[in-house]
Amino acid sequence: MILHPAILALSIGSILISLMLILSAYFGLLILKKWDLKSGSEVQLSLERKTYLISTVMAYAFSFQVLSFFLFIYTADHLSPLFSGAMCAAGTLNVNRWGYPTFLLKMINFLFAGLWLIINYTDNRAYDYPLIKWKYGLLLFAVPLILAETIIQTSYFLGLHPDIITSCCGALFTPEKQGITSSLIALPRLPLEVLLYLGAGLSIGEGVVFYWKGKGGWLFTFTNGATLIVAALALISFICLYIYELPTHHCPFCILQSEYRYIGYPIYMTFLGSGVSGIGVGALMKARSIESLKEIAPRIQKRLVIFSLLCLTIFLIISGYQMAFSNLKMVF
Amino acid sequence: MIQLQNIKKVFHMGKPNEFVAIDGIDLSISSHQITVFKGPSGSGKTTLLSLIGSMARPTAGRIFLFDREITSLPERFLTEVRRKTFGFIFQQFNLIKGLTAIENVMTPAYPSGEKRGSLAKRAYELLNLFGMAQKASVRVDWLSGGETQRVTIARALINHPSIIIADEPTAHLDTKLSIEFMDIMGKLNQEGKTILIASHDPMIHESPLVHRVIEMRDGKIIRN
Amino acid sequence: MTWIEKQRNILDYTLSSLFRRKGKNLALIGVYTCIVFFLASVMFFTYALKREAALILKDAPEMMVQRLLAGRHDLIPLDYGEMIQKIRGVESVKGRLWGYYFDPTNGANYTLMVNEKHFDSGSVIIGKGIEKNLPGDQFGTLPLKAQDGSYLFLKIKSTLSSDSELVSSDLILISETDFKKIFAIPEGYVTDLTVRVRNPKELTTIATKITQLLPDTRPILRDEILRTYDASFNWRGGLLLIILLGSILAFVILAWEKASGLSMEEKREIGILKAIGWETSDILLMKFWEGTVVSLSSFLLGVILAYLHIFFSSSVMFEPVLKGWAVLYPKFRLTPFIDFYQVVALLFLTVVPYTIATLIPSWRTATIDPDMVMRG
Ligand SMILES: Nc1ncnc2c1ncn2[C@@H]1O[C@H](COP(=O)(O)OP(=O)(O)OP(=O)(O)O)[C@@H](O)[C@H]1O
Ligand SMILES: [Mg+2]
């Protein structure tokens, strides 16, 4: 393990907010057990009390997710000096087996906790917690994610040793090996560039039709979802090229560096913020439904949808932008 | 416009200590009224009153206010209920010390997001209406009891209530400040609030400004 | 907009009702801000370390090479360098001559190092340190005692200034005569040999290859130099970091109690402000802004102190624990130097504990039943 500050910051800030969605995750389950607004007992006051404390830990909890996503990668970078053939995080993800299973899980993580926290905001609206069950039983399946990203994070730093030799983005993200990775490099641009466009715009038509006609939500949901899983493709195999001005670095982790001005910290905010606003929209659908939400539901979801629009719109705006703007001139 | 339909509330249901504070009322109070509740230490006058002013729940039965039901609102709501249509005067008045009056007078409205100048300006009209102007800015440690009174008195106002209540008002007030507070809530009344009163003082009861005075012993309604 | 007047307003009762409780709150800051400090001041002191490392290695040769007598470092004959400089890919080699010298009047240990460019025997130029450690009545001049016992008395012609401090504090730069004479070097030999080769990406090569044919050497390049001395420093701050730890941990026991011990009185108030009619997440964003407003002071007030410590008082502290090598080096100053991660990892690392520790006892106190002010 290195022992570097924001090392231990990321390692006891996960492992605390662990034990509080413990403390969270138990409560959630004797909501789901002895639930019933309309009693009066002290059980059900209680119970009632202990969905402010939830609701307050899973705040807590996603802001720090939000943060500690950026400080973990930030810190992956930051460290990749230490480590023989790391230039960036690529290398220092790979150090060890761990470094990509907690990336993606911090991810994973951050839209399990933004979306609980997009229920509970309109469950709140609500005089009869029609959402409650669902909302607690999403809390009992977001939990052991988090359990799980703690401790793969644990182990990842705790496996962390200066000398290691890695092999970082140059060899990690070409075109040239076999693997996953490598094919998705490989991806056709053309087709690629084609289908972004035409999902971005197809988001946008439907997240207008939703918008003023309500209809479509899910819809909405995957064509955003789907657009977004295109981009983060398209990202890899030909946008990066042209922030990078080299032909053929692919990496997806140089760009949060300074030489490149950051740019990569606003690119995985409206992509992560449209991700989840967007899935946001469709798991809104149902409480349409409810009678205490007819009115209030669609109200948040039309918010969600221009602000997953707006992030989706960024996104494309600043990648378009170093595409046109780039002195790398690629003929296809 | 306030309905309790089978009201029951028992401390520590279960417990070796069970004990039913009230038991079973059916009442209903009408607008623009004074009504009193009276009846011995203990009879459950506080906790019915507190249970009329949403900050506690029921253990069973039902209370309606301008005929929606209240009873397993979530508390978040209550708690907007009880901002929007009650205005509370408590028996140790309950001022927060280390504030100024006009301070005090401000805090009830904070939550509900107004702009601190238009709030100011109300609350200092409020203590105007009450004589308390030129004290407006001493901190409450220093008021009288006399003064105290009036400072809750606008406090109690300050969100356009259109229900007051009032748990012995008057225990810690001379026959004068007495005297001086039923005539003020009796301009209210005038004015269109309902007031509930809770008290042991027969000058309460006695007072002719009263519309209604209601008996309790032992969490029940004995005389109406 | 009513959202960020209601912020306003809570935030503004939150201000007064910490003015109001004056003492139990500045003990709080108080201590806070210490563990803020002590943790910056570790952080800060490592990585103005670490660069004062890496300014140092900048200017240093890609690959030197010494000779190594029964484990430690020995002199190296200069003929060595010529069979080095055939091996292809090689651009030059050098010879360098340094070494360290105990200066007992002071207590103090000075590094010698040749510069020929601009010398002839006789004089020197001293880094600060050593000018600040001369007694007055030497009329420019430094006596050193040579191998033999005899003293040379040399002029000094000036004084080094550098970025770095930590290099040259420390610093006198002589001439080879001179320098031969003091350590009785024999003719021929060198302290080690640094070599420049054309192309970096042959350098593991050329090292392998030296190995092999003078199996007696050892070439150290500057890259492995750099990582090791990042992960040193790394060790021994994150090992200090560690026993800090211990005191957020005090610290944030401390923090709870404060934060769940309420008395009769803020138990009333808060009880009286749901009475008249806030909400109790209302009462859990007072908390929310309450912790805010603790940690920032305390956060800001601990990291400036450090600053001022670190690079204006000369690390006092931690000279002894951090620098462990050399207890009687020259005194020296560190080149103020910030780095914004630096500042948002301690927040992380003070303000996330914080805030946890807090959270059930402010959940606790806003759930206070407001039907508790009726009664007496
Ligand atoms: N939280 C509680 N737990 C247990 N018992 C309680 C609680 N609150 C009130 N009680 C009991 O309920 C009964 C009714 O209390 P309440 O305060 O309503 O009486 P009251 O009529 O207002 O009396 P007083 O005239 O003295 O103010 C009392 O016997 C009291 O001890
Ligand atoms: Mg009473």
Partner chain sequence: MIQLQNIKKVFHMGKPNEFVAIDGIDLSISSHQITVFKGPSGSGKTTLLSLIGSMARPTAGRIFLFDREITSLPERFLTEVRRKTFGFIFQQFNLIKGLTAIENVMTPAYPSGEKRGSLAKRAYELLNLFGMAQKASVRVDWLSGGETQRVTIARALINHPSIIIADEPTAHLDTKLSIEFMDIMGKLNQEGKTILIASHDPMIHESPLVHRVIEMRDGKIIRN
The other form holds:
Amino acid sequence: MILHPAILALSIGSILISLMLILSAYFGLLILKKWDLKSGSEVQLSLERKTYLISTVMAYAFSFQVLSFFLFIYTADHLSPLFSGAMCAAGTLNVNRWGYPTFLLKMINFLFAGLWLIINYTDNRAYDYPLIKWKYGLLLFAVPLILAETIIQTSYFLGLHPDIITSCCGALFTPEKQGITSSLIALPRLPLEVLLYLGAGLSIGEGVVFYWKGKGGWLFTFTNGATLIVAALALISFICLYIYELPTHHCPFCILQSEYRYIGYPIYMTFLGSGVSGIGVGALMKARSIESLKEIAPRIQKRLVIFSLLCLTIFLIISGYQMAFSNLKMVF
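Given the form predicted in complex with its partner chain above, produce the structure of the same protein in the form predicted alone.
Left out here are the partners and the other molecules; the chain alone remains.
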């Protein structure tokens, strides 16, 4: 099982990223302690020569980290026929206790990697690297998360054995099963739907205000984040039902399969894309007051707002279309 091409790609990629992070973390510590652009010391000159190389290497590493989330759920879904009882990624992730923790860490690290790439891109636009300590501080914070993901993912892959009988998504995402999934499924649809579209409307309105007036960046980030949390709950609670046209099928992974036109991938992409962009807007608010970024940062923030709202709009269109034209009709 460990020799599966996708598993090998994920495992080797995670190990390489972890090694690069460890080396970069050491460099980051030197940056945090000794970086002084006004100094002409040998140490400062050495740091300036290395920082571009390290930033470039980490940009590629974090780009793979972003892509690895989708490769992971694709792999989990396509391994499901190898396990008795599994019908999609939900069953494959349930083969052992490390599956779902790996999935959650992948999602969290996706957000961290995307945020680091935004900050790094902004920092490289300025002549004096004003965000260098900030981005290396964030990198140090991400190191334990990436290392934990690598260890847990390796444990998960090593624990995959074809003779294991697992549970299908119908047994995992059901109101009868005790746990967090049953609580999510039991959430009332009408209040959740109202919150979803109200939050989306506020996000769009605040995004437009920020784009034209440059005010309310933190408010947009907060509203966007809250809306996406509601969207994730709504996806499991009732949006999936319209896609499957079944009133009891709440699995968020079957939508990745061909019989549902792989609609899960654009849903996940737009969901996470809007989240990363929205967080990036708030993360760059302080950069607006830095002399070398006072014109650059607002332009980048405007692009992030546009991308975030575009992703959110596509998510709403996809989910709204499925709800409007599904053969399943539900009453409140």
